Amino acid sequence: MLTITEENYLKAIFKSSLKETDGVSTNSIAKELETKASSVTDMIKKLSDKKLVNYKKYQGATLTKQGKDIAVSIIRNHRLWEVFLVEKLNFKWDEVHDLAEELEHINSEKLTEQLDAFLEFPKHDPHGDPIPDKNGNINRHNDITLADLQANEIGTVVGVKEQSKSYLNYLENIQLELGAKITVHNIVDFDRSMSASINNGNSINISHQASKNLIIKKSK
């Protein structure tokens, strides 16, 4: 049995490993968990003793197969619960993360599989993040961000990189939700902000900071 803290560390290492080609540094893990690097070092040693993490000083941490399986299972639980909360209990997409953080630690394979079936096997959570299947396979986004589009190009919103409440509220207020089609009209040279229209209707102005955190599937 693992503690919730230990499970959170495995999840953090897995998420950070998607951004780094080598082992995950203690600083990256500390940033992901908003804690001190010294605390990370102590926990990595514990997880290494449990054969869940491989760690070498100055080379970072990697998950063993068992560690990765646990991390992916937790992520699967989290994203399925987010779908449930939004689709079945009518929570908004900016309200579900903290609740799912608690629910993800319910360790019941039967519950997870029945939840998946009840939701009719969703492929993505409400923020567009892919949901691992029961075998742990996960399809990462290969799409670009809105900031990568040029003037007169069109894309469909398929996910968000930033999931803070303030950012999700901002997107909702300007109707930039999953599935929205956005057409870029003009890009300002000075700050890379852009003017665009949504679903060939409402016109918006969006900052570079906001556009680089919005995942887009470009229309051909």
The other form holds:
Protein chains: 2
Amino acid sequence: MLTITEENYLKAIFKSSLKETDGVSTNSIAKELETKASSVTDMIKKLSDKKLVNYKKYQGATLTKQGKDIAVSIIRNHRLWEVFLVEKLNFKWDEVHDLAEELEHINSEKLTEQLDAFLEFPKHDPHGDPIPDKNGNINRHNDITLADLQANEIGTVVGVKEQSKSYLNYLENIQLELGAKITVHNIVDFDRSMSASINNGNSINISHQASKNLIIKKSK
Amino acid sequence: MLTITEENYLKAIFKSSLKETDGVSTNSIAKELETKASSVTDMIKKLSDKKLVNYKKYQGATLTKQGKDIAVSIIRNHRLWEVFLVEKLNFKWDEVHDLAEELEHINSEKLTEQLDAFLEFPKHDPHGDPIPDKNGNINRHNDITLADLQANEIGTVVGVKEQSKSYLNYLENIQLELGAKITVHNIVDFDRSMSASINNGNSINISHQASKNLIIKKSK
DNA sequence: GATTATTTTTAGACTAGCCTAAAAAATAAG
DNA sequence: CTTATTTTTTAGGCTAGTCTAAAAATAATC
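Swap state to the form predicted in complex with another copy of the chain from the form predicted alone:
What follows is the entire complex, opening with the chain shown before.
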């Protein structure tokens, strides 16, 4: 059994590992958890002893299979609880994060699976992040795209579904890069094209073909 | 903000105070929390400093108004979550206690009130214990009585609603005392009288008049 | 490639909560 | 009312997790 703190470290390493290519640096974990590098070193050693992370001094940390499984299951809990809070208890989707941070640490397989069923097996949380399945698989097919946004919703670009040179060129041209903020103004029913502005710039028109291949996360 | 441990101490003192007349002894708290008396003394001092318990050496502890309010709100959380687990997530009512012990410590007024509303303001938890309202009042009118049991259900006597000498005499005669276990065998539709056995003894007949004045807790 | 800057680790100290063992107080028994 | 028993408190030590400050290693710069 792990402490809540240990679980939070695993989660932090998992999150950071999505941004960094190889081992996750001590500092980035410290930043993620708002703690100090020396505390991180201590904990990394402990988790290494428990075979949840791979660690060599000065080399950063990576999760072992076991460590990753735990991290993903916590993320699964977190996102399911967020859905619960929004869909069942009428929370706003920007109010749920802190509560989900607490609820996610209640470890009961039965609880998680029953909650999942009760919510009718949601595919993503209210922020648009995918919910890992029972086996820890994160199905990228269920990503939220720009085409899923309604008028007046705002999203942040986190990836693309289409890798063709022409598409990427197009995105570059309109300055739609990773991390860009898109505000949808309105959507034309007829062809599902939308007018939207990028980083609060001028409004431009985006075809459905283009919007459905742009993976985004909802934001405020 | 209190730690989970501190909250658990307040809850334990509250529970013990229902059984003991004056100050709650160090030992009974230790027993309740499965810890040692010396640990209890430490914590009582700490809670006393925070003005949540009244404490004088060797005199036992009582909750202050503030401490009691916190204890009751935790119990409110606990019982609401138990209802949620049973009614919404299909848990059996004897499986929910440990999970509720964890969920109860998530302190968010909004969460509690929304959950209460979502569950349609239940009056008691699956064990038959009353759920304190938002203001911490525990409405004794909603006690579960023997008359509320179905055939084949089992209860433990925790009190009476009627204090008359004749009623108490009757109970004594049939050996229905505090803590006695009652198993309901069947209920006669016509006059709502029931046949039931006390502490697995012979089956006897109990009138509705008698059963509706006997406060019980459901048990296994 | 030597030097400076940054990152990471170590060393030592702190708090919360727990323990054991011994001392002190309260209670029970003779 | 003195002695024995039980309860409670104190004293000191342990672990988990945190911190600061200093040392060691790595990375960056000239």
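Residue numbers count along the first chain shown, from 1. If you superpose the two forms and keep the largest set of C-alpha atoms that fall within 1.5 Å, you have the rigid core. On a predicted model such as this, the values are computed, not experimentally measured, just so you know.
Student: Ala210: CA shift of at least 2 Å between the two forms after core fit?
Tutor: Shift at Ala210: 2 Å or more after core fit.
Student: Taking the rigid core as reference, does the Cα of Thr156 move 2 Å or more between the two forms?
Tutor: Shift of 2 Å or more: yes.
Student: Taking 2 Å as the cut-off, check whether the CA of Asn169 shifts that much or more between the two forms after a rigid core fit.
Tutor: Moves: yes, 2 Å or greater.
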